[in-house]
Amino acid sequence: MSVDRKHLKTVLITGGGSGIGFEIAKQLLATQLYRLVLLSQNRQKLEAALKMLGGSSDQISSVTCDLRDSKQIKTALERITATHKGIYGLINNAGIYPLGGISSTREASWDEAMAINLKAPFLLAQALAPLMAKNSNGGRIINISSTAGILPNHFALAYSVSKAALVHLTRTLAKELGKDNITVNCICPGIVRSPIHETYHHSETELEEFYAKRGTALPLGRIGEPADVTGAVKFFLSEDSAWITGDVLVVDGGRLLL
């Protein structure tokens, strides 16, 4: 089927190299309904996913992009938006994962969960948003939140107040922006196998034991693998959504019943 590249709605996805963001990338791609571009800090894992989903070079592309330092931030958007005229979608996909309690977080690790979980979201939809409140089906924006963001892990405190505020985040952009025809929803995923969890297990032995009994514990019996997710992205993205605004969807095989 060939593709109408005029009226592909381009979207932009955060830590789209690996993980959820590349699953969404692959499945948004399929679609053949949007022109992606994709942001990472890892040049390799960047330049390797554009190699596995093919795609023309004017169908996905991809920009590097430190989301700790909001000079890149703008940087990269002045590069994004003055090759991509419109933009339709923000997916705020990138996260990190630091571990610790009251005691055990250092200052360091707080202040980066907080640029890269929620400061960076902020400042692309603030970038972003008056750009697609000129498009004429105006815009969509995506944050990727966790459970913990409601039943937060004690043992991942920065991790957990990041995404709670990325939740409240998406619900006050909501009820500013929808006078702009641009919708604001949340995804919360529970468990999914991920590069997230990779960082704290020291054998891939070992990882599985952790998602095994992470997963029989729940109600539907497995962890969630990254085509779980998907769905709600691609929901969100769509028409069937437009006139859902501030939603909180969880994706968690039941975790949040436990």
Ligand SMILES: NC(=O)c1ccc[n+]([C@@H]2O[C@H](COP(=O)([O-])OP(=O)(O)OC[C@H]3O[C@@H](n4cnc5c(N)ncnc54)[C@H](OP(=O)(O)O)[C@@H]3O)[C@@H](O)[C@H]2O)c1
Second form
Amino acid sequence: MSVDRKHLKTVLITGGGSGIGFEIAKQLLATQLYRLVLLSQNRQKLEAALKMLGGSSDQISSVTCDLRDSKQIKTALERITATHKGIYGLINNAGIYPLGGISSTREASWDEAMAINLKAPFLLAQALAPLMAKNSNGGRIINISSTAGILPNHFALAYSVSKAALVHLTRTLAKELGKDNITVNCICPGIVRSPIHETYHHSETELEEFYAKRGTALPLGRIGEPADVTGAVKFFLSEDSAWITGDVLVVDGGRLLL
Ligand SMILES: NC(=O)c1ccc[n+]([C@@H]2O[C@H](COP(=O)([O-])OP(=O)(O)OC[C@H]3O[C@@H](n4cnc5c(N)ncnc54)[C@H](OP(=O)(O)O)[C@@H]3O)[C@@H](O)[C@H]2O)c1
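In place of the form predicted on its own, output the structure of the form predicted in complex with this ligand.
Complete assembly follows, chain above in first position.
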């Protein structure tokens, strides 16, 4: 089937090169409704992701940017807005998961979590909302928070606090941007299989045991796969959610029921 490229809506996905972000890109590309820009810091991973996803260069492209650095964010945004006339969607998905409670969380780790998980979504929304406001069909901002942003995880203090603040950023922006027909919603996944968990486990077997143990404890009996999160993203991007803003959708296999 041929795609009418004129009608594709441009969507920026941060952290689109791996895990949940990669799956979001894959599923959105398959709808043939969107033109995607993937942003993350690792150029090789982004290039590999583009290769795996396929699609033509006017359907999908990438930009390298370290979200800890506001100058790099500014440069990346200049590149994106120079090549894409209008931006319809922003999916703030990039994130880091530093472990540590009150005594073991270093200041640098706190600052890094706040920069990537919270400040970058704010800066990107601040820059892109005025462009979305010019669209006849408005815009969509989707923040990927976490169940840890609702139910504190004291083993990951900085992460929990950054994700809770991201929930509040969502709701606060939703109030201000509604007048411009921009919806701002948030998705809180529970545990999902992705590279974010790999650094904390010494072997594949240990990681699989961790997933199995965490999955069995959930009401739905298994951990999530990245594809379990993408339905919510597609919904918040679509016309079906046109009158929903400031919402916090939990996608967690029942984790918050425990
Ligand atoms: N997996 C879970 O259990 C789970 C649960 C709840 C919420 N989440 C949230 O889901 C989102 C996606 O995570 P994931 O599980 O898919 O893990 P992931 O595969 O590790 O993805 C994280 C993404 O963030 C990007 N990123 C990290 N630091 C960056 C930086 N300084 N600048 C630019 N990009 C940066 C990474 O890009 P590079 O590869 O280029 O570094 C990567 O693409 C995160 O916000 C995470 O908190 C995940």
